[in-house]
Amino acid sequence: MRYEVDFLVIGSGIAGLSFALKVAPYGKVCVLTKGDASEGSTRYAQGGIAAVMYDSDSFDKHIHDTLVAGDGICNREVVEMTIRQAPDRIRELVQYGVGFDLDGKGDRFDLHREGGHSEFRILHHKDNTGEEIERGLLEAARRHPNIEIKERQFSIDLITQHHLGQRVTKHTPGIECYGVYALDCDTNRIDTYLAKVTLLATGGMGNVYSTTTTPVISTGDGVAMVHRARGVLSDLEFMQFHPTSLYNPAEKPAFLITEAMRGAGAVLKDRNGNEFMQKYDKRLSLAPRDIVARAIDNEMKLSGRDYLYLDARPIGKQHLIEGFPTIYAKCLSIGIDITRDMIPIRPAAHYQCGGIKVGLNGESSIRHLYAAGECSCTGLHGGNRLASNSLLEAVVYAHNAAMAAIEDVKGLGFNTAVPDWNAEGMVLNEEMILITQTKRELQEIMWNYVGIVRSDLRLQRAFDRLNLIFRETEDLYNRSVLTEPLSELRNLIACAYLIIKMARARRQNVGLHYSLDLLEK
């Protein structure tokens, strides 16, 4: 089937829904999401959203903390713009119905502090902030008459001049986006969505690694689509590993233990119950995530253990139960009482700092295509994301992109010359083992060779093995009816290739990119 919409949004997290709500008064909006609308990385964000709300803090302090965490390679203009917009964006979220926790008097936000922050500036809703933001925005979007949310619609490819028979390369000037081809996962039909403006808010690519805190749907779909459309991508070597995921090998995704716990007084310890962060950074357990993750990784390798501990007992029983109810209940469900026991933890792939290169208004290198949220690369994070800046970046860039798209859409029409998807000659491949085993193999390669600590040899070995996987999968793709698992596998392979390529090109240790063969920046 063919559909025509003014604004097409791919993804239903904080970025996609914020954008949809702001453009809805100016045209028909369609939000496509490959799972349930509430499923995605936003709802898994425990800690909160960083913003300067009171005089006890300052924009300059938040800007400084962000630049330091980014290891000196953030775009300062982007950092200043994002942080100065934060209070307005927070007030809009509250207007949409999002409830942040208030202090004891009920007239000020209750603020947490996290690693890398010099002040208490993290707005939160207990320890499930993302879930509360998702709830508020989704309810607002569903109430709006101009917004249609279509679930279980897997976006396969951006439609560009390539689909009109023109040869498109990364050097082709004026590449344009006319919409997307999307797989209806219930009918296995591939539909054509024509749009005047398209926003990618597809989230991250955490599932390129075997251990990740991200939901199973985080397979780098937006980045892979832009890669195939010959758009500009940047900084994908900077993959952030969250230092503290719950060590529970049977569970995927890994359960996140929020950084706010360390902000409240939890301390990292080795298997003997001794603190160790003093060997790595004067900020101890509140050092930025890249430093803490490498420290834990090193301690695990020195001891030969698969996990270390986070001791949350100093926080106090009442604060743990009331302030971190989700974590308390989760740990209790596997026999760990965090008011008495230390929490077994290990790092896990968590957040990509790079992605689709965008300008200040979220515009990509492809005309009429915008990107916001984790799939984008704005320059805010530099080499390493400061905790709780991700939700802030998403809502700020959704706003900027919406303001630009409202102007962009004026005078645009639909490119009706776009053909429908051609699946002639394809056969349904019934050997799912080929896809599941290849995906598992890919994830292990990336975890072992392109993880927290890298080397030239490891990157070369990963690249060689990935090349074989790529050829096998493309052969399968070229003769098979397209399915969601096959499309996700192709996207993960593309993302893995981009991470390795950019890691090999980065010849200094900076931020999240750390190689044994390179010198410090």
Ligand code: SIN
The other form holds:
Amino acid sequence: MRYEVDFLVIGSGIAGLSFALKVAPYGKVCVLTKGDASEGSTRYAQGGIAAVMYDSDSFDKHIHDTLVAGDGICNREVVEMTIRQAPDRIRELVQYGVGFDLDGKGDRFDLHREGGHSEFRILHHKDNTGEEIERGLLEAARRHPNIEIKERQFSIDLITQHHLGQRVTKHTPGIECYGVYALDCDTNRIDTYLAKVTLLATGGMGNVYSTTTTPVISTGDGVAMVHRARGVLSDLEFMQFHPTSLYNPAEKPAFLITEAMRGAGAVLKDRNGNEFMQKYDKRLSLAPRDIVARAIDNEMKLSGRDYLYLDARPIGKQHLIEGFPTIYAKCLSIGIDITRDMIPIRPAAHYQCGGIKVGLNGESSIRHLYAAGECSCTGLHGGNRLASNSLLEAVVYAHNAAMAAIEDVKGLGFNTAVPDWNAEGMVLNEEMILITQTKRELQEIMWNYVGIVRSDLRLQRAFDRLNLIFRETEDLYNRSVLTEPLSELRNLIACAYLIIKMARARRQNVGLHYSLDLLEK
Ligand code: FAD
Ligand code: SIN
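Provide the structure of the form predicted in complex with the ligand, given the form predicted on its own shown above.
Next comes the full complex, this chain leading.
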């Protein structure tokens, strides 16, 4: 089937839906999403969204905290723009119907604090903020007559001049995006979506690693598509590991224990119940994430244990049960009463700071292609994202991209010369084991050699192992009818390759990139 839409949006998380709602008055919008519309990292966000809402805080402080967490390599212009826009974007979320908790008197937002923040500035909805944001945006988008949301539609590749038979390299000037090819997961048909403007909002790539807080859909599809289309990517060496995921080895994704708990008084402890963060940073359990994750990693290696503890008991029983109901219920379901017991935790891959390189308006290096949310790299996070700045970045860049796309779309047509997908000669690969086993191998390689602590030798080893996996999978791809698992595997391999390549090129320890070979002697 062939479709023509003014605005094509890939992804129905906070970035995709915010953009869709903004451009909808100006044309027909089609949102493709590979699973159920509500599935994505957005709905799992716990802590909340950072914004300066009152005079007790200031833009300058939030800017300063973001720059410090980013370890000196954030883009200052981007940081200032994003943080100054935050209050407007928050008010819009409220207008769309998103509810944030209010304080006792009910006239101000109740604000939490997280690692790296010098003030209480995290707007939240109990400990399930993302679920509330996703619900509010999805309901608003479903009400809009110009927005069509199509579930179980897996976007495979961007359509560019390459599909018109031209040779496209990363040096080709003026690469253009004409839309995407997408697999209808119910019929296994590959459809052609022609668009005037396309937004990638495909989220993160946590599943490159064996332990991750991100949902199974986070397979770096947008980044891999741009890589194949020869667009510009950046900063992928900066994979953020969240210090505190619940240690429950069989569970995938790993359940998050929000940093807001540390903001409320929970403390990290070793297996003997002793605090240890004083050895690493004067901000203790509330130091930025890269520092805390490395400290936990080191303590785990020193003790030979697979987990440490978060002691949430100082928060108090009532506050724990009322303020953190999701975590309380989850832990209780596996026999841990957080009002009495310490919580076993370990770090998990959580957020990709790098991605599709975009300018201030979310514009990528490919014409008429925008990116927003976790799949993009705006320069806001530098070497390490400040907690709760990613939901914020997503709404700010969805807004900027929408404003630019509304102008961009004027006078554009559809490129009807684009051919349909050619699947001739392909056979259905029935050996799922080839895909599942390769994915597992990849995730272990990345966890063991390209994790929180790296070295030249580990990166080389990962690269060599990945090469073999890459060749085997390309061979499978060239013979097989395309399926979602195969396509995701290819995308994960591409992302892993890019992470390793960028990690090897970064010859200085900064933010989340930490190599034993780069320690100052
Ligand atoms: P997502 O919400 O991940 O949505 C991606 C969308 O793209 C999905 O709809 C998916 O189906 C679709 N998609 C992907 N690939 C394809 C494809 N090939 N074809 C079609 N559709 C596709 N950040 C904060 O600021 N505050 C927090 O408190 C916070 N807590 C978090 C807690 C957890 C457990 C996790 C995992 C992350 C948390 N983050 C938090 C990070 C934040 O939630 C994410 O960065 C953000 O939600 C990403 O939004 P997004 O719209 O970019 O992507
Ligand atoms: C958390 O709640 O700890 C996650 C916040 C974030 O990833 O920004």
